[in-house]
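As a starting point, one isolated chain is supplied in structure tokens, in the form predicted on its own.
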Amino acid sequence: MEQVLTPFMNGVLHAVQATVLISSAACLLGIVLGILLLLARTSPVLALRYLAIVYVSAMRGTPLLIQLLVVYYAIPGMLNITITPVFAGVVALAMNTAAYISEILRGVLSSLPSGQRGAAFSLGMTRWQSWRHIILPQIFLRALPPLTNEFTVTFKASSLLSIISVSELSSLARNVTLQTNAPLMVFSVCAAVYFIMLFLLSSASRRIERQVQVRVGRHD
């Protein structure tokens, strides 16, 4: 057993760090893209609204694995460029999670009193100023719990990056399995590592949710 798990345990710290960094980068980029999608979805320009709707529907309606392969193989081939597996993985995860984040933010936006934007305009604020100072802060306060949950989803989805040879946790487990020929033991330990990390994330999410409920209750 020790001979089987030693190669896995030797590389698990690096693999966990890579998984966390890739998932975090994808979520941060996804939040930025999600905000842009939300702005496009609520834009007075009809073309922008339709483009946002089509994008969100496409990302949510197709498998992430296909999106990953398109970003890593198809698009660079069409543009005659080369990108690293990590870059492709972060971009694919970000593009996918951005669609879900934009829907989370849009759902929270619909729960805010519509009169706030009218009040902001009456005070002389521009559309961007009202979003920056009034709307977005409230949206993110209320959206923190579902956004934390979306991060856990992205964290688990990062295991798909092993398909394009990104050195993360599931890729490490697969490589060690090929060396030791003990898939049950290696993947069981890998699953246990995922479980521990996701349990910690879920615990943090529940704590954030309780704090947000208290703050929202005070504002209401």
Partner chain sequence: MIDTDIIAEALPLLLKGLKVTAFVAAVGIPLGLLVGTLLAYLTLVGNTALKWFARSYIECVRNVPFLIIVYFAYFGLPKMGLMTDAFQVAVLTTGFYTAGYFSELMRAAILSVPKGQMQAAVSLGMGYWRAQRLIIFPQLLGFLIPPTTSLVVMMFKDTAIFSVITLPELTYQSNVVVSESFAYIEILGTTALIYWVSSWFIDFAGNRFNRYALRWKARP
Contents of the next structure:
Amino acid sequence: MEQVLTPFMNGVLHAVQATVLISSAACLLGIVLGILLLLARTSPVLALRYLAIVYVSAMRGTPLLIQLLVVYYAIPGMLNITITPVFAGVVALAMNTAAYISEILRGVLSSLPSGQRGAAFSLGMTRWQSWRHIILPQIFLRALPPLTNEFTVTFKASSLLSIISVSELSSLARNVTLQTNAPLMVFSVCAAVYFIMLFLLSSASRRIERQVQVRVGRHD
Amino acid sequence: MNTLVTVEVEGISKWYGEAQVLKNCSCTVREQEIVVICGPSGSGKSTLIKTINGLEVVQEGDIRIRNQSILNKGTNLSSLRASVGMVFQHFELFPHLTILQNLTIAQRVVLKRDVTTATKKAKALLEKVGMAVHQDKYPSQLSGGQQQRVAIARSLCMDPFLMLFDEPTSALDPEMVSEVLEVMRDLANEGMTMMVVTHEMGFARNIADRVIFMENGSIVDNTDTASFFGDKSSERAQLFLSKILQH
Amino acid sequence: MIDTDIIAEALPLLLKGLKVTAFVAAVGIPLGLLVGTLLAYLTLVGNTALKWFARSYIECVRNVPFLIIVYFAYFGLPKMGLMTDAFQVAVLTTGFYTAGYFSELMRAAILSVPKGQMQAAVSLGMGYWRAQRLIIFPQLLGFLIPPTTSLVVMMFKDTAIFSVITLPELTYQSNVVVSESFAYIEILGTTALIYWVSSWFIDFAGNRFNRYALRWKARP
Ligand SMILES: Nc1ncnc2c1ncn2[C@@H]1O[C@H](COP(=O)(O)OP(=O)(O)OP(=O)(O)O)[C@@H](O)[C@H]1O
Ligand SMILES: [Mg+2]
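Right, and the form predicted together with the partner chain of this protein, after the form predicted on its own?
Now the full complex is given, and it begins with the chain already shown.
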């Protein structure tokens, strides 16, 4: 058993690091793209709004694996350039998660009780003050739980990058099973490693959710 | 006075985790008696009335309805509940069913009445509470007072021998309170046995035979109506009364 | 620029792949909904051991990437003398994964119906299961159908992963054509379009069903 796991254990730290870095980079880029998409979606320019709608629908309607293949093979082929698998992977993940993030933010924005701004104005706040002190903090607080949930989704999805030969946790497991022919053991351990990381992330997310519920109040 | 006992609550206690919400409560309700339960918010009124048809379980004590212990494993809770009506603060009509369906569903699935019988019964009771014209509407299309009258009719469809009310008028706009109280008064005059949690002191004074006053999970007073509104009730109850009668 | 002949030539094969994809989804997802409902009730009314079992199942699905579960089933289970067929693996892993997510949706939906509704039903003499069926279930559909539609779309798209275990579904067939023709844009684009239209159709059906199930909420 130890012999089987040795090659996996040798590479696991490096692989975990790669998975964490790739997912974090994709999430950060995804937030930036997501906010841009939200701006386009709520912009007064009709063409921009439609562009955002079509983009979101396309990203949500097609498999990430296909998106990954398009970003890695089709687009560079068309432009006659080559890109590294890691770069393609991060971009594809980010483009995918951005669509979901923009929808989360849009939902939060529209669920904000309209009375809040009225209350802020009636206390004599200016437009900017009401955004700064009342609206933005609430958007942030309410978006936090669904956003952390979306991060766990992206984190899991990063395993697909192994298919375009990015070396991370899943590809390590796949390669080690080819060497050792002990898939039960190796994939179980690999699943456990994912489990621990994601469990930490989702417990943090649940704790945030509980705290946020107190601070934004519940309304039935 | 009728001497048949309908409800016997004997030394019940209930805890939510560490917090004790009912402390050794005892009371009896005789056939055709109207008992009002009042007391400050959080004193355990809802909990007490819900234990009586087994919606809340108790850890200590015993509850007997017509001499049948509801804590006894052999008791058929469903058939007992079917013959004890309960009216809730927030009506709890079934929003996906029409008014008529709200009144027939339990008759059909619990009492196994056929559609014709159930519908006939439902229509008669809707007539009685003045809601017959609304039988095909959905609950969301009615006012609060109308919904509560329908909820009372829904319970009456099961031919209950005891009716429990948990603050039936406290979620209503003031102008709708009297239409519901009127239905309850008619019911009392027909000889229904009733336990009513309410803050409507006018109703208590005019209709109730007895008033139970609760505080912090205990029954502090349990006296006939005249004494309760005279000066025979406890200091705590006097204070409570003076507070709510000020308004 | 875009070679329509290649698309026309590849289309029959792609549609053949779509059939496999649709079949896996049509068997695996309902299986998951069934098991998920069971799990939801286990977490609500089960004894301690059953609750614990259901929680571990759900946490496993939430915290392990689908790809790893598919690898485990495809490469690992035959070592234990169980099934070897890619198609069985696809259906069962789809069901397994769907169940974990759906049980959470189901549980949340059951709990979202006001507690008083159960009490009212029970105080009219209905038993727990009868009240669940006649009173709670029709009301929870409104909470259940929209997120379930998203889940079905997600699992439908995730079937693309089965291309890595050589199940001849849509993505697999697409890869076959690409490796012969190198027409990345045309073939991947067409494949994406097929997925997109299918997802759109699922969404549409979900919306329709939701409106039908909630007809009692509309004011005539
Ligand atoms: N599910 C529960 N878990 C923990 N504590 C509870 C629960 N339900 C009720 N309580 C507590 O039990 C006590 C009694 O509640 P109950 O609802 O019976 O009061 P009440 O007299 O009906 O008050 P109100 O007039 O507000 O309806 C309260 O202190 C309440 O906080
Ligand atoms: Mg109460």
